[in-house]
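Only one chain comes next, encoded as structure tokens, the form predicted on its own.
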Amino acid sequence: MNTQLLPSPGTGTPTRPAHGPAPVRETGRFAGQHRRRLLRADALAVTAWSSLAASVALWLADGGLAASSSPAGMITALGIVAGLAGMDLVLLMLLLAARIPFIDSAVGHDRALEFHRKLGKPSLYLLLAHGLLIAVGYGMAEGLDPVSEAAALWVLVPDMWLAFISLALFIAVVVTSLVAVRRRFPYEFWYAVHLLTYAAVLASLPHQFSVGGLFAVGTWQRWYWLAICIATGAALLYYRIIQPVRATFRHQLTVERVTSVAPGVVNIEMSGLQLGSLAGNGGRFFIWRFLAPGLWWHPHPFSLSAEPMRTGPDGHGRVRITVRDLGRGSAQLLRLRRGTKVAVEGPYGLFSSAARSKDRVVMIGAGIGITPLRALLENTPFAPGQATVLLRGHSNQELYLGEEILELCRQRGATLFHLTGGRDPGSPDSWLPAAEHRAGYSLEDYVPEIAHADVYVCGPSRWAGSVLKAARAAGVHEDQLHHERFDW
């Protein structure tokens, strides 16, 4: 048997978990927090849909219907509406990727990026429709075919050549973002191409204000459109550039030491200033850039593996992450030298107490995904007996930071299971070791009250998917499942 069960303090001799749900007394400690977060998420959805409706309302308020009385006018009108809606979606995409705390705390970083990706194709299709319909509509009015009309627009209309370049850049960004395409390139190449989105937006702006009367000088439509463009740009500038630079200068992080945890796994300890402001963010992730030759431009999203520790009365402290060699980028971190300066962004994500909705909590981790749970276990509130931790690895050696987690469970009264061993080859989608799977164990056997708990899952994507599926089958509501994705 590769299962270890620790009793909560004062509960007597360890016992095997009973089948069936245990009686649960909920105090609703996190209910208000949960309702407020859902309200923020709803408000964001309403705002997003309202902005799309507003983009069409701009055209209607400008008398757009009156100008679409002829076939050419109707096609041109459709092209204008498609352009407005497409540009609105692009601005929404940029806001979702701006790492704005209000969005991050409402839906989480990974879900914000998921929505961002989903808007890519619709926005491109609308912008392509905009260009095509405008060329056809204008061409019908002037007796030209669409190709000749497009050439005329490029040559004769001010700023229109920039619009064509903008469309080409949008196509390049969306195509390289398709899963099948982006996996052919290293992250750095994809990221560099993705930055062209900003160039595409900037190139598209001049023709919106210099062509046609919808955004003519002095109209309220012009001020509205200018306002949302400027607000989007300001959010990106502040949250993607200014705030990370401020955080880097505020904390002045330096690599203190790199120590081995297991073969290919190290703790990276950094010292810095004002690290107390990072406390309570266990589970959330930061983006680290180690300012050494060949490394400074590589962003590394890692969660803390321990709460910040204050080491001096002047605000000095120490913070720690745990890194596993998973490829070229992370392998270089295992050889970091003491004194290396570190740039930091964050924290990001909802993998923290901010996502709690229940008094009970279950933390399930595998491999290097165990390490964020160690920091989460350290700071998330729960009473003795209300937390269960399940650690999964092929061997005890893969239960990284297992001894520290064991001690934390003892101190805080959490129940801990070690689940070690290979998967059942006949059931590769099982999240359990082969022995437990064949014995018929389920998630409820380890946590009978799991339907009344928040469940945090961190580990390899396929394994985590199996755990989430098992949790849903055990009656855990979607809002109680917390799993942060770090893939790009």
The other form holds:
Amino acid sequence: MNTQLLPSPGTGTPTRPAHGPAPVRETGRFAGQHRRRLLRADALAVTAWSSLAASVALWLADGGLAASSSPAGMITALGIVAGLAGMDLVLLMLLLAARIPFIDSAVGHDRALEFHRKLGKPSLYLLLAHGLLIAVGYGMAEGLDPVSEAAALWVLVPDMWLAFISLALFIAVVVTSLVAVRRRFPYEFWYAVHLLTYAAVLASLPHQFSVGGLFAVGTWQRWYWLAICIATGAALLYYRIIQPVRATFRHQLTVERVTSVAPGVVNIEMSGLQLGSLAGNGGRFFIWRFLAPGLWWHPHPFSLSAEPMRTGPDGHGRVRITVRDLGRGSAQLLRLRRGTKVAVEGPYGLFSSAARSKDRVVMIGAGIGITPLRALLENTPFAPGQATVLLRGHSNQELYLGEEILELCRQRGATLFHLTGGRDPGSPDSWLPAAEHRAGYSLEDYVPEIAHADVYVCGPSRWAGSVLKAARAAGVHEDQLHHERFDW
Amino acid sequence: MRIRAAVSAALASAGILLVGWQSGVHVADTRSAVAAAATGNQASEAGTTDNSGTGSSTSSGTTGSLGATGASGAAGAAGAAGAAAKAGGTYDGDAVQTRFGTVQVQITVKAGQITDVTALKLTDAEGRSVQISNYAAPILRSEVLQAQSANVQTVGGATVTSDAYLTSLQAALDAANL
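Right, the form predicted on its own is done; let's see the coordinates for the form predicted in complex with the partner chain.
Whole complex next, starting from this chain.
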């Protein structure tokens, strides 16, 4: 069952594969995997909420409710609860950013970071409320105004000055992470400020254990709180530092060749050891750091555009990424020298077979977003006739790796459409080229059985947004939609 | 969030909060009784505590806690005459106000030695305070007895109580001319 390149015609019905849409018959080979993944995601959600409840329960179990009868006591109590909940959210945020494989394989890197972002403001508000309410509550109990009380806390109570600094750092981190502010500064500035989170958390710890009576020496609450703080720190240390360093030493990746694909787009081929563990991750991304002057501190998230080819007994072989000149950082990649050492982290993300829930699969990519699809197409399981690939670009030249993808589609029996041409100026939000859009084509015209397929979308976020919308309109369930951002 | 996850999360959270609340009620019930016994009877109850406190030399005794009413301990004031200390007896320290309640200690002196420290009043406001007091007071007492001064370390998690305790103690020491 050979597959042919099917350019969608500007008029009339799109040409369908000769065999027509195959009848939808699910074998359910991915059903179990899908169920387990959803179960893990649910377990994570339950754990997160439970930890929040537990932080309040710590205070309840201490008889906090009964003890806060006076107005001052009530305000102080609210302040304590806000502090507990705020710290719990901060720890959850750190865990979400720790790239823990369990979280990554359940919800994916993207969504983990999305939750991380969503928790930013609530946790800051809780911490601000904590400081404010405590100053007011304590002040009322001692007959001081909140400002004098805050000053007294800073000067007289040990570790409190650190807590004030911590709060200031938290404010700085959240403010620089707001989209509007972030746009004005380079990524590196935001990243450097973001690292202050660690300083903020560390500075906030002493007062929790020395001033906060809830965590006094000898209480079980103290042990619980210590345990979750230490566990979070250990996860960060292990998954963000130890793992990447180990992977870098294990694989010994070196730039072998940089070849041009199209103007501003290059293939970077790297050779390394034990590449088996990088293989089979089609579509998942790695974070690459090219250890050359001026480059080493730029992390580049890219997926492989070709699976490792093994040439030696110790897994010695080559991997390849395809990179487009998207920013200052990646522009320098075009001039990479042979022999440059490469540090690697990953694989991350859920843009892979691990996310499959159906036998059928549809891959839709635009521009440089096509390249992860190539790796996915290379190794995700499907029977001939059960996969469709749609590639979108302004011109054929922009369908990067188009030739290789055509060849893979032929080999594996996938249907391929090339959708080239400019956007319809009348409706810039259409994901189709102008001609196809005017002719009124929809996703189902290309993939009639799309509602029973996993849909992988990779491309510029606005374009991808319209594709996802079209897929939802075609009856694709949210669980079957897999979207990976590449324009970080 | 999926319905299954939302329901489970709500149930789990509610359960955790309920358990916390229930044990909290229990703590509050027993607390008052314990508090009465503990604060009144500090000396005898603390008799067995033999904490490893090697009375290290932080100057916490003289820092004076928030809203403290005094006795900023001029530690060297012992030079002022007075045979009172030699004779012995009991001396009350100042009542030191803190946000968690009043702290006042009494010392028993025999032949120039502190032989006992009794807490007349200990912090008792806000849920945890009584528990902290009961925990910290025996440690402070044994450290003070060992160091024979107010130069002992504050107890972790009981900073405010410790500071007030040591401030009051210093006042008592001053009164005893020790």
